[in-house]
Amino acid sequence: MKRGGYRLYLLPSAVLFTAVIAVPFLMNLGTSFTKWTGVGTPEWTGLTNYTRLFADANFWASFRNNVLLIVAMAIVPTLLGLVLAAALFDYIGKKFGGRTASVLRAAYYLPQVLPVAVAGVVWGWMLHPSYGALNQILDAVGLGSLGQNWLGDSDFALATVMAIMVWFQLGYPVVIFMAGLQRVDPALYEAAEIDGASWWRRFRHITIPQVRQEIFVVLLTCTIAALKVFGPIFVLTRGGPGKATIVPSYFSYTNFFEKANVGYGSAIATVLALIIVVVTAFFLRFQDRDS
């Protein structure tokens, strides 16, 4: 086969790129520089609706939050994705057995496989301030001073989601770092235990080398996934209360199908997708730079 040839096996993909990336893409981009309802016929206005963007309280408040989140969905996961991925891999693997190292990471890997309205709902049901489990096990304890509306009150609610999305996202990163553990040659650990290597020297000095393609990986993957989320949010808060919980994507879909402003709500979008091309591209060029 000539070489030109290989590209016919590109052609599918980039098909489906451009009907599904690239036209929508560009039809939200067009849309973002008009006045429309969703209906009718929409009315140029430039820039009128990033001008308005980038006065918008809302706006900056909800990129706030946004960065909350990534600590929560991309930092934080990370972290502790890549001590207990050491943990059960370097230490509960041997101790225990492979078998309940497994079941472990399974555990763990559960609430990604987890519907996010189901998941959403009986977090819910846990927080409820009147009936939920948390505020009940505060009181039967003696700390129910302690008992909070935890996704009702300003001062909580993003703590709370944040929370909430640790758990949701810590698995991820443990099968990702376990999975990368596989293929270390485990007679660098065999070394260093004999060698009198504590298994927090083992951590910094072989894990972590070992597995920094996959912290790459995962530190960009579960930074886009923290700067598009939306389904917890919408769950959970619906933005709320006030504003305490919006992020870009919930922002822009109340102004899409609540509010019909539609014009607007395709500037946030755009410019949420910018800003994950950015970081994407900083990803990936920090990458390259380190390996």
The other form holds:
Amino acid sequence: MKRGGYRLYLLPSAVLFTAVIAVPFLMNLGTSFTKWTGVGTPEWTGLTNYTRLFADANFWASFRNNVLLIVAMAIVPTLLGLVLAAALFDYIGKKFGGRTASVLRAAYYLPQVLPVAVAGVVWGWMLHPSYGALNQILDAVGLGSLGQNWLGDSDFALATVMAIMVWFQLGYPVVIFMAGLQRVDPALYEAAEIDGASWWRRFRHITIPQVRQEIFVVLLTCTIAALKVFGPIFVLTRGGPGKATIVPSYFSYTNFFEKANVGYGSAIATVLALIIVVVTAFFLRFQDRDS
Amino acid sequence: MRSIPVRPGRWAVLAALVVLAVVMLAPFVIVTMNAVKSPADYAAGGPLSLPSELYLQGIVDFWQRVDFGRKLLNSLMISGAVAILAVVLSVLNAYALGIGRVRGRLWILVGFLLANTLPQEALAYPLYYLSKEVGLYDTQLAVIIIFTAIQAAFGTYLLSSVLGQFPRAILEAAEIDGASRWRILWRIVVPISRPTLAVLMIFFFIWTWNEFFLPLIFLIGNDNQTVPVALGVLQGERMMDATMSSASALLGIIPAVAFFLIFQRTLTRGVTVGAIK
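Please could you give me the other form, the form predicted together with the partner chain, since above is the form predicted alone?
Below: every chain and molecule of the assembly, starting with the one above.
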């Protein structure tokens, strides 16, 4: 088939991507070397923003929180999701029927359908210091002394956000891993069972190797989501109390739109973009080598 | 062959998994319960009591106060427009890359992947600035244009590999019959790929519906806001009491759960497709 002429089909996207992605990205990069309030002419300051950034305790705090959110949004859901998917597929599905397994799967998945900002609204209500339901539940079961101002106390705020994010993310790996397990030849499990392999051995030697590809995908997508997290922080804590739950995304947002430090905000966003691209490239390479 | 022993622990495993399911669902149940409770009822019984009667005034009040119908319409318009436009662009790109195999397609694909991976934070301020320059700030059109690009980046990446597998014999037969490229695309490639395109369109719709960061920046006018932005901005406002706050949470939950139920079949089939994102 002739190749010429197909390029025309790329033209609308070429125009759109130049205007919406390429030019803004380069502008952001350029601005990161300047001091600019958003009006008037940016003043060239070279690497000043970056040197200031690496000496800024808030910047490091935001990345430390980001790492903890990767634990909450990628690592814990992946590990829990593996156990749950295997339990539903290889145990509940066999002993109690596929219907029970898919009802449970749907229950775990439900939080995932919410817009993440709405998930924040739900939990903001559940954890409200004066009328929140969680403290009342603790009271009702006689654990009232454990009640906290969950989001308003800087000792608890980040752990609370992490727990909420585990709740939000968990269903995604469960569904993906269960879909992956459908591919597995049932004879494999049957043979292992006849040989007397325990559930744990089947989990380690059949389940995990079979969904290897899915584990990569889930870890990559959830890690990127954790690096970009903004909505829950904005809705639940606005980075506070103090800077207890600040993340790079929210940190750049406040510099752009509240403090008029556009140059500094651009530097934060550029570093974040760089980290995300490097993490993606690393995962994809690792995956290539593996397969 | 010996039979598999029925372990006494099987009920314990089921119980543990059911308890987890209850914990996962508890916030939905508690929010719903309190959204249909009168403030007096709430004051008397707290958040955990069952509502003594179905009281919908809190939801009605909140609906009217934020003009929720308008927000729903805004979200529908923006997400619907993005879903359609992004699928059209993805098809055009994937036709050139997957079937046309234009030169340099690998690099073009890497470009689309990169565009999809970049955090919106690194585009936000220039987009904000540029949209003000061209008079698109605080318009739904700006959000539609931006998300069309972002979603099409993913769609192109996915669809190019799908169309790369398109049966060549069909294309060649059509070409021999004298069909133009444009005609082959719309009369043959698109109809045959319709199931994939449907999944893609639903994903684009829901992803755009769920977006928060850029819509928050671009849609500051009350009349333009989407559902998540309106609810997210109102969260924690002093004028909201407990029952009205739970009404607002419920109004955010309902459309999301409705889409899930409507699209469930297509989505569970396609969730592995979305996993590549």
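Values in this document were obtained by computation on a predicted structure and should not be read as measured data. Positions refer to the first chain, counted from 1. What we label the rigid core is the largest C-alpha set whose atoms superpose within 1.5 Å from one form to the other.
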Inset, instruction - Determine whether the C-alpha of V20 shifts by 2 Å or more between the two forms once the rigid core is superposed. - result: yes
